[in-house]
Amino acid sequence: MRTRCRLVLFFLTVGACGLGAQSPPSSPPTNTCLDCHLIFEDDEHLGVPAQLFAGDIHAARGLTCAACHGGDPREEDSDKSMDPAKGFIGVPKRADIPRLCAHCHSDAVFMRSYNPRLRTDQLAQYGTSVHGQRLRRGDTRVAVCSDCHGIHDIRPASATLSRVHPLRLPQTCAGCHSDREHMKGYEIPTDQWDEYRASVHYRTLAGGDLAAPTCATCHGNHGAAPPGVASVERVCGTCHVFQEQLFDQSPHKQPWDMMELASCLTCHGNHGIQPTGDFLVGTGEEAFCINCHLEGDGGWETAEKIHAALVGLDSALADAAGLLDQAERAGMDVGEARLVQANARESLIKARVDVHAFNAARVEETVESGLELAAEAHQAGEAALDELAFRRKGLGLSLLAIAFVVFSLWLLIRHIERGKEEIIYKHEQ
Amino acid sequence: MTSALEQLRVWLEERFGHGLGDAIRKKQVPRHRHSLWYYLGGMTLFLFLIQVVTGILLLLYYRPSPGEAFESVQFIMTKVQFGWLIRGLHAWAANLLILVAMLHMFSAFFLKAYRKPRELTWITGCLLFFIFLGFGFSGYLLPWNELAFFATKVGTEMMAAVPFIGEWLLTVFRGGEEVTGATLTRFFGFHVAVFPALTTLVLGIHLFLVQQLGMSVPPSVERAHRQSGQPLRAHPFFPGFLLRDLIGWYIALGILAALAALDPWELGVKADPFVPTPAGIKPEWYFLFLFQTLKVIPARLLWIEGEQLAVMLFGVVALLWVLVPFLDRNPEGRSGRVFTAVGAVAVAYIIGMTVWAW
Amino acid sequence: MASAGTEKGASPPGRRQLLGFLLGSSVFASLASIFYPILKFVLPPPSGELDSDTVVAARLDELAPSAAKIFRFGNRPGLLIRLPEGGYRAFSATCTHLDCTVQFRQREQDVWCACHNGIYDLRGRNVSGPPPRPLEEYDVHERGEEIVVARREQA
């Protein structure tokens, strides 16, 4: 059986080497395989591979059907294009799909011929995921490259219809990972899709933030695999930097590692991470602390230390922010006070991080600048409305000044008609 | 004191003539239980002046192009020494101006003032009253905020209805296809170069007629007074009519002063022609009832577009408005009592569109 | 009403006075109380030009080369930066991802957000970390003595 694989792909090297060698073509190459199977128009497994060939990158860069399929596209005649002499092989086995797709693509030489930029290590990669290692020991209903790549429709992944595009690739996972009929066996959950679909990390991507982490950013493309208890916190601190940093030197690091408890897991959570909140940090019902602190042990205190500063900001700047509302409603310029309030913010944003290395004081100092801050907006915003109030003054006293005027000018005109002879109107024209 | 008002008024007689100080201290104010409309022309005109006034204390510190313009009005809300209080006026005084301008209007009309001679009286005050709308509508979008900016859009695009010049006078209105920056600079120009122009031209003709003609007694109280054989009373306008005028000019500025300091007419947010027209854009109050109107008509009438019917029924409206004098032969008869019916449907009319479009 | 029929002489003359005096200082009042306004409304205000699309960012001998600073740009913060060949660049200081200030850091020659370690190019483009916009790009021109920043047109 070994033996047969091996030959196989001997033929293979071959024919597609013979391909290979060919630096890219100007023109189209020959392809007499389209000629045929173009006619099988909506045949499944005849026609619909050479219509959709035409959108594939192998296609756009000059390679033909014989580049998987052997033969020769040059020959008119159906048996001799597709004689088996010639290295055709029909349809490629799955468990050989590996091994035909990095014939090319794991031969740094000839990929350099047509895209420099491409890395040429998917196959040792993928050797090391758990899709490589159970394809090696016969388990074929694992991912092999064109489960996620496609077959005749290749695309970049850059390409917007590529299945490995950001706004993609979890459905093209999902695609196996959520039918459970498939799963059957595999002893994984297969909820991963449903709940990643309502994380804050599918938003960020959905909303257009193709840098936003999918399936692959935590769990790698071709070497797939869960990032396991020991490198959770290397993989979330590829973009989380300050937080991994300070858990790295915060209390927590050592006991948890004894545990074996998944650093930002444990509070996060993984595929359905939601935003975060004050409420996640402290001793109320929501907040995590609460799962291994009691009340009276040290964390306890420092949790409810850090939810009250943390706490404390948020609700000062909301009481600054509403004030300059009011104030900006009305009409009052509240500039200046904005950009303080903006680095009231920046200070809380700053707290927040700071929760991570679990040291009250380290938040608590953070804080303490950001109130600061935040009073001196307040007080901006109470001086603007100071100034509303002498203008509502200053409106009173010159309605008085008007009553007054209004008042003479009445005794005027009392003054001045009393006593005058009643006039009959007269009108010259 | 006495004395050099004295000369000053010989100095000056020497000079003009005794023309005007005679006209002033000859004309007379009728007194009737119909007078106190008599007030609203004057108000009309006081609050024309405080237009006047606050709109060239704005212009030192507008800005009209859409790079600026909302910055400029921001500017001169926050930054500049009452500032506040002077755009507060002037928003304010725009709106009670065209209130007080109508109902100036419609008590002519229902006090049949409008009847020979006057005839240009009501005229050019009809011309009047539509270019303070032109003035409403143009001011309007001179802050270049979000409900300005789509509020013109709603309103010019009634232009491309109009028979014929639609397309014509929406490319002119507008500076181009769409309102753009180009469409402010036009309105700005409008605002405070052609329609003042106007005003200054009609408001002319129109003060000089109320001074040669005089003020008009209503036809009722005219046959109250033939019958019962009693002379009708008279104020002389200098100085008693005046000093009452003036007395209603200090409380206009009272209420205005209060509107604009404890109900600073807002700023909004800056126009974005990118921005899909945000829910419930709706113009002045004073455009209402021509707004609603055309959302109740029906898409086609017949042959003819619903909006393009729309269209030419305000323009045949205002038309035979503007005509009433002719039109109305027998202001003391049959017809008067017509026009008067007419008029009352209108006014109707006006106040319900415009409590169904709020 | 015992006056009613005479001229209005005959009226006394305490009465007189007391309504000149009060006339003429409610006038006087009133008429303050417009002017003074007016007054100075036209006064231009301390703080000069108008918060508009335009800023001076700073003086033309104020950086050095590969050096930066921030200049408030209406109500928000923005960042001139003076480029190691000569040259500046002004972008928007507001961070695209929670609104913090970033800052010019010299030894790395890039832009960096303090709260989350988000990272720009110097051109604004955002390169690592959690922000997921560039950083809106200004232009600069240099207008005599003054490095004058203006915000782009849109379309």
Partner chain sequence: MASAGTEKGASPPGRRQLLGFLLGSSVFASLASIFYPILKFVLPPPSGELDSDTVVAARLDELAPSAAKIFRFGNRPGLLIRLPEGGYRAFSATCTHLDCTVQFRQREQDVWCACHNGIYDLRGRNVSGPPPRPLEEYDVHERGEEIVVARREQA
Second form
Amino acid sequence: MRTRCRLVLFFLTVGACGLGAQSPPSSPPTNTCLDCHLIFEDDEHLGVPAQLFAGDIHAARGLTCAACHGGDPREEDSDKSMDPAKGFIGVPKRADIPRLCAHCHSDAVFMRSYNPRLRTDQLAQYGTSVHGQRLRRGDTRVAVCSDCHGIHDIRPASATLSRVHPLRLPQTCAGCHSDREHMKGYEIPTDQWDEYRASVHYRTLAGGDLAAPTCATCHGNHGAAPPGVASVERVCGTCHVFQEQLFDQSPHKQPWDMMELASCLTCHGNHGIQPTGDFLVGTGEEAFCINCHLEGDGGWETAEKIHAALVGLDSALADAAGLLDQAERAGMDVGEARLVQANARESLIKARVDVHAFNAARVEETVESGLELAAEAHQAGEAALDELAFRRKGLGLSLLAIAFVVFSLWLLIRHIERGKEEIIYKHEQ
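Can you swap the form predicted in complex with its partner chain for the form predicted alone?
Coming up is the bare chain, nothing alongside it.
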């Protein structure tokens, strides 16, 4: 490679200046690495990396190839620019990549001049992860910085082209975790990506909500480690705070802890979490409760009461909404009733969260307040439709009266015209 670079630079110089021509001295290029590598544009090892580097965040910040590969990019002679005495290391070994990146990224003083908000504990976090622990034991197949962030085309995590942008992160993780050949020997399923793509979390993310959970939300990023069974509830609770608090107060908390069961996962699963609904609680075929409770026990009865309460409020809200929709389409003002309806809907949402306490009395209390509001909205809808009917009757009577007056005027006009015709006729006779 060095010989090729020297030859290329020589012929470029000759071609630019002409044989025997005198050229004025010029300052050497600041990055001879790119000058040489860009010549081999179709070479995946030489030209392509140089082309990709143009869009790299490090290049945008003024760093050169030497920041990672060492050497002196100011030297035109490849023997000098790639001199090991000047720190040239070439392609770093996989096992060395985390510490190589950390040479800058763990230096708080150095990083402050580039991005004061960027954390500088990534290497320490990586050391706590399963990836970092396995790398220390000599397993070089585990993920290192370049596997997740890229190599020569690294972008900020906020950039949509970044491999760790929320919309692209799941696929980045799947690059290893869905590869059955690569994951052999780790005893880890390889269907996480397929399950996640079918989940409500992914559908929310794909719909444009970047706050929706991705792999890093639950597993961490630099400190990536699979949550232990005892910690899953806490992981879910970082977003679903009230559900976690209610479950901690529920009768399920103690037996779940004793049996070392993952509370949230028992009902909702992990990677393939589906949208929830009132059908999941109760004693129906799709209800979770029947997986543990038998007909006649306390849990069975509690589940039936909770389901009945939720379905009752949902049905009442649907009836009220139907009346209000009908009145609104007819042009009636139902603005205040809509506010009451929204408050009733809030009660239903709260009741569905209260389910996690597995306390029928608590759910029924919340539902009762919602039923009162739903009834108020229902009455407002009926009143609006009654007023609409009254207005229509009044309009009908008004139209009849107007029609009668018009008809009477027509008769009067006809009578007057006939009288005039008779007078004219007698006068002519």
